[in-house]
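The chain below stands alone, shown as structure tokens; this is the form predicted on its own.
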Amino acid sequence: MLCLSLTGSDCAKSIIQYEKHKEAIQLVELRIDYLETIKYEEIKGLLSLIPVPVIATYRRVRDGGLYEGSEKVRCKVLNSLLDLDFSYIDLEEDIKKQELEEKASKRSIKIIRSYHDMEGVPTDLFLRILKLHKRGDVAKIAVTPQSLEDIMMIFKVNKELKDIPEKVVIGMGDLGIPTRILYKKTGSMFTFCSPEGQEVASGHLSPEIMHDLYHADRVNENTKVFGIIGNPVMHTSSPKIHNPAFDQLGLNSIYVPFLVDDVRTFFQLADLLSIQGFSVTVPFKQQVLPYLGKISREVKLIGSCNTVFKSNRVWKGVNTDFYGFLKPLQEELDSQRIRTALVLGAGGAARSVVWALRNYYCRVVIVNRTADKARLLAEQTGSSWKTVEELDSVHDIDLIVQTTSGGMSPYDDVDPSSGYEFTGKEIAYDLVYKPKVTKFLKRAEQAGCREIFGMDMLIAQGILQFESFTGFNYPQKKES
């Protein structure tokens, strides 16, 4: 089930939230701590209008809620809520009021026994869940992972505590987002969502993203897991390329973002979750290489890998950036309209770009803030290089490619080409895809240059990744 946390300042606003998102959810949580005034008649009216099960939650600040008053008053309110027709009531592990438990049992209201750790993951995670299970109908634990090792522990709950069917195990923050999307892989009976733009807890996604993009509620033991690793990675648009295609072809598969702090640990997580393939973005395109059993010709040439998948039980690495970058330029390259290129940056993305252009015998000039990196890449690829300070001396360029993070949040105001004077004849190609039009592209457009957007490359390389992952051609868009 997908559970929507209702956060209206009054019951009328919470009902509006439910109506807006009702098609995507099967359960709701009424956050009493968000109500400006607790009016039991209004809550009773809300319960009569919402046909799905409702959880009553009155959360303290220390557990991630808004309530700051006395515990005596809060327990009194919880007691009164048990007079209403809730399906569940959330009671933290330290509440030891037998009258609440007895009243809930008498009213057939299930108790969710919850524990929250806003700073980390306790080493006795499994034991805590067992203790919660003994004191309630549903054991719920929400923790804050600090590493991929913590994420592995959360996913291991499914196997270690499989005899406890009614439990909810949540990892908060960006690191924990995979545990929310793949909640069934943690053994959880439901997961939480927030109204769009109103994140109740760190890492909450909207019901529509969970239901329409990820189809998280349809995941089962046979679902094949794919993903993308990076740091940062939550800005990625890649799930919007892969998940709709899985759905259109009727494949029981899901593509999930993983914020990674250590590549070695991710490969262990991949084995734990039986991940079938994943995209690789900054800064791991070279770090994954030692863990691959096979690599393609392009990866050998470039020394950079952006796509990893299982091939005969062995991890194979390919580079779809190489061909994805070329696709929007194919006509100009085939006609030799592009003979000279300026590449801004010397990282993993730049390596793919330079090698792709050199494969078409283009003369390439590499410019990078760190001169040593520019010189090394130039030596490896048979290119030339210059320092950023020498950018104004570069002339007669057919193509200029921006491969750095300049222009992407939080560097929106950065233009890595600021020392270059556009003539208007260049093709300006920015690998950044959010925002669509960067400061670099705005300046190129003003000079009369043709623009190529980062999204063009993202989609092109993503389609190639999809075909590597699945063996199927990427589906054509459905007619509207």
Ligand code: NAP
The other form holds:
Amino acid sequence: MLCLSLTGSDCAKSIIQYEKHKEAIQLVELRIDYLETIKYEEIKGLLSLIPVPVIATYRRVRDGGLYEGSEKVRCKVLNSLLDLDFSYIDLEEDIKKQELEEKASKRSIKIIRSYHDMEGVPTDLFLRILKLHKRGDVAKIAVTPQSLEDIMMIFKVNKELKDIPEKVVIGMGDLGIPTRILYKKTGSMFTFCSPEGQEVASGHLSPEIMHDLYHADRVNENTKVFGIIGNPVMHTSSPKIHNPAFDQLGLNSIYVPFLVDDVRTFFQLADLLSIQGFSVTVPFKQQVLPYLGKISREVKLIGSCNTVFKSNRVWKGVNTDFYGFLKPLQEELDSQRIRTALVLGAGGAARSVVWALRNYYCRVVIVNRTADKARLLAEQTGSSWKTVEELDSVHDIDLIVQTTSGGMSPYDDVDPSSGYEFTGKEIAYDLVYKPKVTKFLKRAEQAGCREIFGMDMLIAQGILQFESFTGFNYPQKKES
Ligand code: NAP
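Given the form predicted on its own above, what does the protein look like in the form predicted in complex with the named molecule?
The complete assembly is shown below, putting the previous chain first.
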């Protein structure tokens, strides 16, 4: 079940939130601590209008909520809330008020016994869940993972505490996002989400992202998990390439972003979750190589891998950036209309680009902010190189490829080609896909150049990844 946290400053606003998101959710949590004034008649009215089960939560600041008053007053309010028709009430583990427990039991309101750690993950995580569950309550634990090791521990709850079906285990923050999307793989009975832009807790996704993009509520023990690893990674558009395609082909698969601090631990997590394949982004494209049993010719050539998947029980690495980059240029390359290219940058993406162009016998000039890296890549690939200051001496270019992260949001103002004068005859290709039109592309367009956008390459390489992951052709877009 997906649970929407209602955070209106009054009940009317919370009802509007519910109405807006109701198609995606099966449960709501009314955050009493967000109400400006607690009016029991209005809460009663809200409960009569919301047909799904409602949790009453009155959260203290120290547990991630807004309530700053005394415990005595809070417990009095919780007691009064038990007169209303809530399905669940959230009581933190340290509330030892027998009268609240007795009243909840008499009114058939189930207790969610919660524990929050806003700084880390307790080493006795499993024991704590057992304790919270002891009196037959739903055990809820929300912790703050500091590393991928912590994420491993949260996913292990599913195996270690299989006999406790009524539990909710959540990892907060960006690291914890996979534990929210794959909540069923942690053994949780539900997970929380918030309206976009109004996140109640760090890492909350919107109900629509959880439901329409990830279909998180459909995950079961047979769901094949795929993903992307990177650091940072949460800006990625790749889930929007893979998840709709799984859905269209009726595949029981999900593609999730994993913020990774250590590649070795990720391979352990991949074993634990039986992950079938994953995309690799900055800074792990080289770091994954020692863990691969097989690599493709391109990976060997480029020395970097952006796609890893299980092939006959062995991790195989391929590089779809190489072919994804070529896709929008295929016609010009096949007809040999591109003979000379200027490549800006000498990082991981530039390596794929230069090798791909050299494979078509293009003459390549590399220019990079750190000149030594340009020189090294030029030596390895049989290209030439120049310094940034010498950019104005580069002429007669058929293609200019911008491969640096300069220009990528939030650095939209950067244009690593600023010393170069466009003639209007060259094709301008930017690998950056956020924003779609970079400063570099704007200048190229003004000069009359044909532009190719980073999104074109992202989609092309993603389609190839999908085919490596699943063995199926990427589906055609549905007719609308
Ligand atoms: P990387 O290995 O970290 O390399 C970064 C490159 O950008 C280096 O050459 C670096 O120069 C240069 N750079 C960074 N900031 C700069 C600035 N302010 N001015 C000038 N140069 C700057 O990263 P990568 O994997 O190559 O990725 C680079 C970009 O390509 C990213 O924006 C990534 O999103 C994009 N990309 C897109 C696709 C796609 O499918 N569209 C695929 C792969 C990558 P120094 O050597 O001097 O540090």
